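Let's start with one chain on its own, the form predicted on its own, as structure tokens.
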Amino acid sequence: MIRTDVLIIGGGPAGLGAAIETTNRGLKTLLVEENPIYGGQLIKQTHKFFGSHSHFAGTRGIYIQDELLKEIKKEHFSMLPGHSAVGIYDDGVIGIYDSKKNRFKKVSAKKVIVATGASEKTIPFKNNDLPGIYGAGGVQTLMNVYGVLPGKKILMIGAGNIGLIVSYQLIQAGADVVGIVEALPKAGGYDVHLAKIRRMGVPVFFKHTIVEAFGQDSVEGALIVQIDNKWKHLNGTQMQLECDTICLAVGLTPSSEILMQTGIKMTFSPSLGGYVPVHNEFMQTSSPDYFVGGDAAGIGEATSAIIEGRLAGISASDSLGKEKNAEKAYKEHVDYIEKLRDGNTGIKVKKGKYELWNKPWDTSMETFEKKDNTIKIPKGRTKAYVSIECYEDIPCNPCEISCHFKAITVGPNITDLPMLALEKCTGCMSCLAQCPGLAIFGINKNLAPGRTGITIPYELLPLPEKGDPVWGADRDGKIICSARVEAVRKNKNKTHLITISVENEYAENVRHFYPGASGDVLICRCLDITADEINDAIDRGYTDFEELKRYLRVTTGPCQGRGCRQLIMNMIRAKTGEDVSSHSTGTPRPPESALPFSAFTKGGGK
């Protein structure tokens, strides 16, 4: 029998937050975690957090667990990794299983904090048991913990924050995200996450769902279809996408099953993701000996999980007589988590909690007045400045903290939009690398005659080098012009700043870039024609698309130029400086797609 003051089940953000509070109050605390590594979802979150700068905003999740562990008083703390809580018995004993030694153990605790997190939901579709179908959390674990890429061509199902974040991380890891399928008419995740994905050219299919996965021994593709407002399939809208992996990001459900063994009161809350234990604002359940925090108390994000864990730790300490100033301790965290859940993105969780606490809910709380934070640039402005493209009430303020000249203001309500005082902006660009949403860009219209410098936050490898030719892309990832890398500023936080130059007419639209076409990079993949071959032909005078087509046979392959026509037109423009919009781009010939000869013979394909 292991005896302790407090047992914490789960070593994720909520469990670590709870341990900080109990150990700092001198309580003997035991934390059990079923995985060999502590941190829960933090260990796979390579993106930067939103929220208040004082609560890890702007810090990547993979570093936050270490910061939390530093706050725990080690003399009152012990950890058991690789141990699962498997039972809570009538006499109050908690059974835990040591997976390494294959041994059952017993724990007796005065108070128990359950921070068991969540499990991934799934959806039914034909062949959903094929190898190559994963939950998004599983994909994150494979990539960011174990360094394993699950596939090369990924189809993401779900455009909530998890689906958007994991799609971005898959691209960072070198995968091709062939599309994101979302049943709703808009993304459920933050707009800035969606904008990052769109800038990289990933198509998003709203009001669509997956019908079928197909393949012999593993996933080879998927069939998706458009749906109407009643979620019925629309005939004639079926679309087949080639992929080797299907990633499901269709929601989470609280992992609170172990609490059901205690007989405490449970309730089903759609707003909180499923069955949750009834608990008060201080995370105490209907039993005075059991407390809950994080996703086990309702699906939220990691910052709120940390705060709920802290509240559970304070509450457990208070019930043991170890909290001297409970009212002050509670208020600090309750007030912060209230602000964190303000705004359109967190209001669903907030409403679910109010229903749980029987607090009055006014529908006016669901409506938010949005400020206009667009900036009009004076014609005479020659100094560089930043463009803040954050138009959603996300709880976040690292941009405000990072500006040494107080040009950016969010204010006490961290869900307010950032406002830029242009007259105070020096164009130092320090805020670009701190923005978790990569939603701030630098503009320098005085870079060179006729050219504007666009500074872009960049988190992909390899980094370009100064002087490299690149393609400038718009907010939908469409290549619209040629560009040149003017500067590469590396940052310790891994958000690097790349300045590219474009012609002035593209300054307001370029927000991303693709590596330039040079060397042995394939441009025409059907016929294996490289960038060097095309550039050499242009240098030799083949500056018209029709001439290039006849000389190199570009666009005469099976795809008839779908993959390379626009790239080649941009290469001609980059080399000659000419406006190629009036150039002929060739005439596609029938059949529009490749067909076997047998289709035209007597008897067809029989």
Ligand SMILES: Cc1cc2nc3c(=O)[nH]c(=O)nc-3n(C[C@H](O)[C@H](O)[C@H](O)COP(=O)(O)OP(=O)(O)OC[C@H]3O[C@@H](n4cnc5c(N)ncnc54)[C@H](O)[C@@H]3O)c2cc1C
Given for the second form:
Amino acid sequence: MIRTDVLIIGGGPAGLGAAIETTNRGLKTLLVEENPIYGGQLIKQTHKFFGSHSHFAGTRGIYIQDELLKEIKKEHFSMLPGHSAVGIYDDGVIGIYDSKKNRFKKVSAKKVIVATGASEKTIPFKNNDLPGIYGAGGVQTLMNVYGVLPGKKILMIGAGNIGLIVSYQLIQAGADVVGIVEALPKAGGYDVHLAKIRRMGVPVFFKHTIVEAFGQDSVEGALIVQIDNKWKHLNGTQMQLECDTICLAVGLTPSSEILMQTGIKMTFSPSLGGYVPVHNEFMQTSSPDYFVGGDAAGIGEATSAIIEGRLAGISASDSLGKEKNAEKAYKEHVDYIEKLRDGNTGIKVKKGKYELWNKPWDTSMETFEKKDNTIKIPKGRTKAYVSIECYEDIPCNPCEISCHFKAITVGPNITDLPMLALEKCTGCMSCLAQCPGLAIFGINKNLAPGRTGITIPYELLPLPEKGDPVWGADRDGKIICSARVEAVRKNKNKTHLITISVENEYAENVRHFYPGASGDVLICRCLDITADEINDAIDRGYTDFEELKRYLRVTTGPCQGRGCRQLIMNMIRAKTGEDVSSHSTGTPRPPESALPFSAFTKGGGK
Amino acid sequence: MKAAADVGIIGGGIIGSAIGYYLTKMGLKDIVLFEKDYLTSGCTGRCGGGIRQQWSTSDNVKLAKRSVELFEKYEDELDFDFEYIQQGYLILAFTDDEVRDFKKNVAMQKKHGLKVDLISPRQAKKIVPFLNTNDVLAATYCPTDGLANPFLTTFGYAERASEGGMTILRKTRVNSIERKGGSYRIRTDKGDCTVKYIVNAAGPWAQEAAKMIGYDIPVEPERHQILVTEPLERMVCPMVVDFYHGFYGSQEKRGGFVMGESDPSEPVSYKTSSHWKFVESISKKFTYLFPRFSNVKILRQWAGSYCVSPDAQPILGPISADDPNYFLAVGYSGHGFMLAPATGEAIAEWIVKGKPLTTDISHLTMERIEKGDYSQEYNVV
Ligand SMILES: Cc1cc2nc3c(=O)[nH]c(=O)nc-3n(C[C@H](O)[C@H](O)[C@H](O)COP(=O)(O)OP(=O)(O)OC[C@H]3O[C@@H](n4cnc5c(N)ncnc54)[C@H](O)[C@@H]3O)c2cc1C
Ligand SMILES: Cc1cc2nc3c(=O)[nH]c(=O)nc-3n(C[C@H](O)[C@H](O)[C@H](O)COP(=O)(O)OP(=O)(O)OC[C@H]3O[C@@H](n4cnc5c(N)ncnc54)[C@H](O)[C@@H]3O)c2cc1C
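Next, give the form predicted together with the named molecule, keeping in mind that what was shown is the form predicted on its own.
To see the whole picture, the full complex is given below, headed by that same chain.
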């Protein structure tokens, strides 16, 4: 029998947060973690986290657990990785299982903190047992922990934060995300996460759901369908998408089954994601010996999981008489967590918790006054500046902290929108690399005559090199112009800053770029003609648009060049350096859209 | 710009390019081709790409037949996939007069060694099962006729000719020509170039280029309209020609059906705009001949300018005895693409070797026009 003052089940942010508090109060603490590695969800989160700068915001998830471990008092702490808690027996003994040695062990603890996180939900559809269908968490583990890419062409189901983030990470890992299917009319995840994958060209099918996966031995594609607001399938809207992997990111549900064994009170809370142990503001359950925190107490975010873990740790210490100024210790954390949840996303959790605590709820608390943070750029502005494209009340403030010139203000309410004082902005662009949402862009209208420099926070590999010709893409990832890499600024935090130049008219719209060299990007979509083919033809001497058109047939499809004429002109100009603006780009011909012969034979006359 | 060259070619269409190609093939290097806009910007850029040997005059049959021999070798020779397919031409007769003429034509064509037959409507239906043959009295069919992509053929010629030494000057218009001793000084908007030989391959603008040294040649521009459908599955359909209603149409290699008509009321002009009357009229003709295709979609219609000669045969060779080094390759009257190989070869031979050797084109010079001694080509759409 292993004896300890406090047993913590789960080594994610909540569990580690709890350990900080109990060990620092001198309590002998044992932490068991099912996985061989600590960190819970964090070990797969390669992106930068939101939150307050003072609580790891702007830090990539994978580094947060190390920061937390540093704060734990080692002399009072022991950890058992690869051990899962499998039972809490009627005498209070906790059974743990050592999976490596295949051994059952017993723990006797004065207090137990449960920080077991969440499990993934799934949805029913035909053939959802085909190999190639994964939960988003599984995909993340494969990819970010073991370095294995589950597939090449991924269909993501769910546009919540997890679906959006995992899509982004899949693209970073080199996969092609063929689309995101989302039942709701808008993304559940943050706008900035959506914007990130949108500008990389991933289509999002809102009001759609997956009906069927198909394939011989593994996934070869999926059938999706549009739904109405009663989730009814709309006839004739079925669409087949080719993919080799389907990734489900349809939500998390608290996972605290182990606590149910103790007979403590549970409640069902849609706002918190499912069944949760009833708990008070200080994370004590209906039993004075059991505490809970993090996703196990309601699906939230890492920062709030850490805080809840700490609260649970303080509570447990308090109940063992180890906290002299409990009131003060609680208040700091309770106040902070309240603030964190004052945004459109956090408020749902807040409401769930208030219901649990029988605290009065006023629906007016669900609406937030949003400041208008759009700014007008004076015509004469020649200095570079930043464009902050963050319009949602995310609890986050690294931009404010990163600005050496105090040009960005979020203020004490960290869900407030960042405000830019243009006159103070020097265009240094330090904030770009710090913004976890990659939502700040640098604009330099004075780069060269007629050309604007756009600085983009960039986390894909390989990095381009100065002078590379690239494609400028808009916020939907559609290529709209050619561009040139003007500067590459590498950063330690791996959000690198790439400055590209585009013609002034595209400055408002270009927010991403595609490498020019990987030329299988389709330019003429009607006839499937790629950038490489066009570049080859230009190299071969077809530098006149009309000749190029007749050589490759570009622009002769049904769209008659609406989608690609301008791009091709830019490609010619980029390659030849010649001003081709006076060249003919072909004449659109009638009919404007394809019409059947029968439409012309029905009229009168002979 | 080069100050001097052996040959100056006016026109970067199929004809100018073909002549340039054969000149370089015969070893001449010092050639400049002047094109006022871009290669294929004239008639060639609007062309349907049909290749037919079934003509009513011996000369056209000979030239077309020789051209087919050459086309058959081009994929290797030009190292270019120019989308050539030999799926035949099926020409329909709707009147007794037509049947009589067709019989005569077939006999003449056979004499030139062409594989061609007069066939019954039933046989025609076998070749094109979805064709409405109800009113058809007879048809002629030649399986080696076909279709190719005129743009790619032009580019193939131009690429190989450039390798052979020819200089192509795009966006360079020939504005005037001066006689200078035995040579010609070509004045363009980008500079001057003195040449020994000039080839007028200016297509619909041939008359203007002849005027530059003071000749009035009897060719005229005439608009012809054409359309293409959405791509359909390949069904190996020969070009169907119907002189009676004025229709031709065929499926190109990429699947679209290309079709045009002749409109006898079309006035002389450089106009290349599209008219709704064309699409209405051809829709009726097409759905009459191909009733099952009435819901096929039309992708685009456009138009181009034929360069029409009095007898609908090309005018080839020196413009006159006084200017023996100014060559014409004009007046192709709507079949310049298919005649480009043989006439390109003949003109090049004339310049390099002193006379055409492979194909006899002696009946196709200006002389016949001046004397009024020519045979009319009737098989035109
Ligand atoms: C894709 C994705 C992106 C996210 N992005 C952000 C973000 O940008 N910002 C943010 O703040 N939050 C983010 N989150 C949320 C955040 O990761 C979680 O809210 C947070 O990790 C919850 O912490 P936790 O400690 O409660 O649970 P977890 O991190 O899930 O940790 C629970 C741990 O308990 C262990 N465990 C479970 N059962 C047992 C058992 N019986 N015995 C032993 N061990 C057990 C598990 O193995 C796990 O390690 C993201 C989550 C995901 C999935
Ligand atoms: C709708 C349509 C369908 C057709 N279908 C067929 C078919 O199926 N089969 C077939 O064999 N033929 C067909 N033809 C005819 C064929 O396209 C022409 O006979 C052929 O393209 C003529 O080629 P060209 O080189 O003589 O003329 P063009 O292609 O017109 O070339 C002449 C060039 O000379 C240039 N030029 C003129 N003046 C000057 C100057 N002063 N300085 C510099 N450059 C100058 C012009 O810009 C032009 O590019 C069709 C024509 C049309 C319009």
